[in-house]
Amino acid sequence: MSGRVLKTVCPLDCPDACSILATVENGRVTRLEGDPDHPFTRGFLCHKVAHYDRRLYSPLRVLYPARRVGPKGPGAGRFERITWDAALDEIASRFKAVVAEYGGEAILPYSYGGSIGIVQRNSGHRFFYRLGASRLLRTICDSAAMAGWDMTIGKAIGNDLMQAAESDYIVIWGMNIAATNLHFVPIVKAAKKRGARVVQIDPHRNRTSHLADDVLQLRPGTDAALALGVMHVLIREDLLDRDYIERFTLGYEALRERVLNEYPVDRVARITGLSESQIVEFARGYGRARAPFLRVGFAFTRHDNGGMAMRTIACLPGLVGAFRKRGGGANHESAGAFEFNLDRVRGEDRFHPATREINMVKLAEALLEEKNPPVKALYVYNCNPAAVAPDQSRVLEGLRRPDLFTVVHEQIHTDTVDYADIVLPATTFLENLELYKSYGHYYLQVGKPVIEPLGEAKPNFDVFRLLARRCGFTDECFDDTEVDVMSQALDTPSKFMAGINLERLMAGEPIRVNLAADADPFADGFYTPSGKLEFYSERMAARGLDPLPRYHACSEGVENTALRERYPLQLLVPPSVHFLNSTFGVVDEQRRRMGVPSVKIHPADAAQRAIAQGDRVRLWNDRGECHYQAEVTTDTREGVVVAEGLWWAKHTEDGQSANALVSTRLTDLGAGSTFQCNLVEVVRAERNGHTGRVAAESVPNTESRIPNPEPRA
């Protein structure tokens, strides 16, 4: 019997938002392929999602509600199956008790990008607003980047990535597109066939480096300095589009004075660790190109100077008029064109939340430090904070609190599930209805379920409606269906969304927002207060910040000489091509592809520490430590170590991942995370009194699983 082929959409935190063809046989997903008719993703998937069925049917899949029995932590207690009624009653009862004693702000929702769908990602807001819970500032990923881009450009849009196929000079800055934007790779290859030159800017070589003609391995956190050095050359050598500057930009003369006086190439070379010739050659290539295209990632924005770095880099296309050149321009995100009515979707128009805000980066502080009121209940969905939150050791300490009531609504038995009091089974994208935008292309899609939910799994949306009823909330919004919410999201006056309705989307085809594929997105002006690309920003000045682009050193970077005496190596923790953050850490095949937790170290740094290839090494700083296997390679520059991930703690040798070394400091703009701005030391480690090497079989697999017997009440 041949299977049915059904269309759906990948929901994961990736700019590509792929259209998927799922083959279903006898109610079971047997194959996942890319949809060849999607204009951007064009028929192929990353190997992670192509094998998503292994995650879907993993033995660690959470299928039924369960209650903890015994202490919190991996291997410490166990779970007993209970009914949905029992689980919902207990959650509602505990929440009501917390509200009665401490107030609603003692309850903290914690969620992020486990799904980028509009319905499931935002479905908890109404409930928690109505409950009076603390509001979560969801800043762990892109807030610094968005704030910096906004201060220059005004909205998170840019030239369509497809345009880059006609570029003659492509710059990939702070992004490993082979891991995090795979469908841009064929576009780059097409441009190279036409003769384009490709430059990658990144402190370490990765899979994207094979596409590049030049790789500029600058010191981490010095990206703004490099951009200012490039500006110096462009201005000094008059490699400018003066007509564009005059008509479409604001503050050029002030920028010119600063750049020429403060950022000569020799100073920038000292800051970045690049040679003067590398900086000049790059600037000339960019300035002389017919149609330079800048693809800007997130990596450099996860330093505490990251917001200003993004603002500064976003100025470059304005100097050369790249946005209006066919094949040229710049793209950081496309999400700004999807102007949904999120106030209505989230219930902000109805409940007008005015409760305290807690930054998700600072979960450790929220759980451990004195608050008024203290956080007494935590509800986790679409996220795995035990793995992904910074200052991991303290996060786990907070999650172990016996007085903290923790609910985890999850698909898989993650690290965070180990600390739950109540576990609820969640659907995957193959089992629920959803509306999807993208932050890499301009197509809107509906993803439909292709199978019935496994076990007793429920989507976020259903669970929050059920909890609202258990808590006695009679507001009519809790009677909405997913289709109602999708319609509400599309009820917007946005010019980008005009003419797009749910009936068209439910037919199953991707629909492009109203931004032409070959258009200059800023032909009618930018989205700043002035309507121009702002080299000079009055909004920055009003906040007491420097209104012009500038470079300031990272707190934990090359210029912090005092701290570097103790911790001389800068740690980078970029995404792995195999894991996509922590999402696929459960899949045996993905872990086999990764090997064992390893850290890249430059040969000179390794020799200084008597570290050889394959040695077990200890990474540490004042926040914590973890043990990895050494990979001695010139792919990273001297003074920088790279731990790709993210490994779940339960799959590491000592129950700690690289996030044990990461601080909760916030970025200069956007109050974002600083995952790439941390100094460490690395030494050859001892095991049982002697130096050892890590073998794959030495990494423990301490997985427990939610039981599936008959439930208890």
Ligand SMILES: Nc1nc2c(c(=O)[nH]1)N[C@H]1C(S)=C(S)[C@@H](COP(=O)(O)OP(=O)(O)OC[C@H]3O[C@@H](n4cnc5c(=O)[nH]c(N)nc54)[C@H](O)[C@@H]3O)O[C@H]1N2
The other form holds:
Amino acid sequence: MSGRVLKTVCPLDCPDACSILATVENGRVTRLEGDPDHPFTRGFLCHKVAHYDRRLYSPLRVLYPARRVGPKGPGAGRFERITWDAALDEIASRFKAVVAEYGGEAILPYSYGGSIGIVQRNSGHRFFYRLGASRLLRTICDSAAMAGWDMTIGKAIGNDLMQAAESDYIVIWGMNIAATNLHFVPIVKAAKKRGARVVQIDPHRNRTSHLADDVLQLRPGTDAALALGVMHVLIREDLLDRDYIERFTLGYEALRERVLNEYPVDRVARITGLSESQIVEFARGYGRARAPFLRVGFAFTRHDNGGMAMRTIACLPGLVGAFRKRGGGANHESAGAFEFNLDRVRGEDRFHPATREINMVKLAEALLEEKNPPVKALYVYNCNPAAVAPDQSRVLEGLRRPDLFTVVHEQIHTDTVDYADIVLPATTFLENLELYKSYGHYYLQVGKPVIEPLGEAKPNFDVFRLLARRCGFTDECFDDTEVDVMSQALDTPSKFMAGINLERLMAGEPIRVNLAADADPFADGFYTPSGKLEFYSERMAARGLDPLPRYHACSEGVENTALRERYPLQLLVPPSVHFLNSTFGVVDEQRRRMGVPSVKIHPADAAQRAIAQGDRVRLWNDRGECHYQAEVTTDTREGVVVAEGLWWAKHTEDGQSANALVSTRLTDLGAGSTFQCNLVEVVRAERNGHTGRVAAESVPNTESRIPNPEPRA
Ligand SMILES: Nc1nc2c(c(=O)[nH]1)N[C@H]1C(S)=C(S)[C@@H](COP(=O)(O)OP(=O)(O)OC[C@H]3O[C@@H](n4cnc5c(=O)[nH]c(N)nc54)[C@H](O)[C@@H]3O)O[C@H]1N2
Ligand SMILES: Nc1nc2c(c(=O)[nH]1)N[C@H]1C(S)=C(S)[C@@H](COP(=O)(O)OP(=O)(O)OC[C@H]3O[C@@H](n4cnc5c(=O)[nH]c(N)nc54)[C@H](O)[C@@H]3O)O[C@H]1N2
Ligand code: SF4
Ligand SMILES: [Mo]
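What would the structure be for the form predicted in complex with this ligand, rather than the form predicted alone?
Now the complete complex, all chains and molecules, led by this one.
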């Protein structure tokens, strides 16, 4: 039997937001394919989502509410199945008790990007505002990138990725597109076929390097310096679009003086570790191209100088007038065009929240140090902090606190579930209704459930409505349905969203925001206070920051000579093609493709430490340690080690991953995370005289400890 084919959307934190055709036979999902009619998906999905059924029907799927009956932590916890009524009653009464004794701010919601849909992602806000809980600053991902881009451009939009097929010079800056923006790859290939040159700027040669004519392996955290060196050459050699600069930009003269005086190519070469000719050649290529296109990633913004780095790089297209050239321009995120009425969706207009803010990057501090009041209850949804958050040893220590009441609403028995007092089963995108935007392309789409919820799983939206009632909240906003919330989201004066109505979306078709694919997104001006691309920024000055682009060294980089005496290597922890953050750690096949947790090290660094290919090594700094397997390779530059992929803590040898080495330091703009900014040391690890290979799956993927007595079909 062939089954029914239903359309839905990938909910994962990935810029591609693919449209999916799901085949359902006898109530079971048997096939997932890319929608050939979606202009960006173009008929294919990444491997992990094409096989999402392995995750959907995993033995680790959480299907019923459960209560802890053993100690907290991996391997220790035992859970007993309870009813939804019992679970909701217990949460409501524990929350009320915490509010009575410590105040609402002792409750902390913790969520991020498990689903990036508008309804499920934002459905907890009303409840937690009404409760008077602490407010979470959701900064773990792109807040420095957004703030930096905003200072120069004013809104997180850019030239359409699809039109870059007509570019003659594509720069991929700090983004591993072959892993993290897969549907941009055919576009780059099409441009190459027409003769485009492709330059990648990344300390680490990865899958994307196969597309590149040149790979500039700069030192991590020196990206602003490289951009300023490129500007120096563009200005010195007059490779500028003067008409564009005059009409569309602000502060060119001041920038010119700064760049010519302070960023000569030899200085930039010393900072970045690139050669002078690499820098000059790159600048000439960019400046002479007919339509240079810049695909800007996140990695370089995850240093504590990252906001300024983004602001600086975003200036480049302004000097050469790239935004208005067909095929050219720049794109970091498209998300700014989706101007939903989020105040309404989140209930900010109604509840005017003014409670304490807690930055999600500092979860360790929140759980271990916060006093006024202490965090006594934690509610986790859409997120797996035990695996993804920085300073992992301390996060786990905090989660282990016996006096902390922790609720985890999850699809899968993750690392974080190991620490839960109450576990609630969550639906996946195949089981719930949702409105999706993208941060790579410009299409909106509604995804409808294609199967009934498995077990007793419920969407976030339903759970928060039920909890609101249990807590006695009678505000009418808690009577809204998911469709009501979608229509509230679309109730906006935004010019990008004009004419987009829910009926059309509910029919399942992708609908484009009002920004033509081949348009210059800034033809009518930029979204800064001056309406210009701001080389000079009053807003930066008002914050006491340098109003002009500049390079300042990051705290854990090559210029920190004191710390480098103890920890000489820069550690990068970028995403892997086989995982999506920690979401696919549950799938045996994806872990098999990953192999064991491993770290790439340059042959010169390995030789100095007598480390050979396949050796078990210890990585550490003052924050923590982990044991990984060494991969000796020139794919990384000297002085830089790379631990790709967000492993579950329990799949590592020590029960903690490279995130144990990552600090909770914040970025210069946006108070964001600094995942790529860590100095470490690596040595060959000997334990019981053995230095051999790390055992694959040192800790196997255990069966869920939550009883799921009903047999699955
Ligand atoms: N397959 C897959 N796709 C994903 C994800 C995933 O985990 N797996 N995660 C999703 C999420 S949440 C996000 S935010 C995006 C992230 O997508 P990306 O922007 O691609 O990811 P980054 O972590 O920013 O790292 C990208 C590259 O930057 C390099 N890099 C590290 N430090 C520096 C630096 O200082 N300068 C420069 N120039 N390069 C540097 C790394 O070596 C890496 O190759 O991807 C999304 N898509
Ligand atoms: N080492 C390292 N660490 C990193 C990064 C890195 O590159 N390297 N990247 C950082 C970045 S950029 C990001 S964005 C974060 C991502 O961190 P997270 O947002 O925590 O992302 P995931 O690991 O995908 O975990 C999401 C969880 O939400 C659950 N979930 C999915 N949908 C739903 C739902 O509808 N309801 C509920 N209740 N749960 C749901 C999933 O089962 C999954 O366990 O990680 C950060 N951590
Ligand atoms: S993770 Fe990204 S590439 Fe894979 S299906 Fe989802 S949106 Fe598409
Ligand atoms: Mo992210």
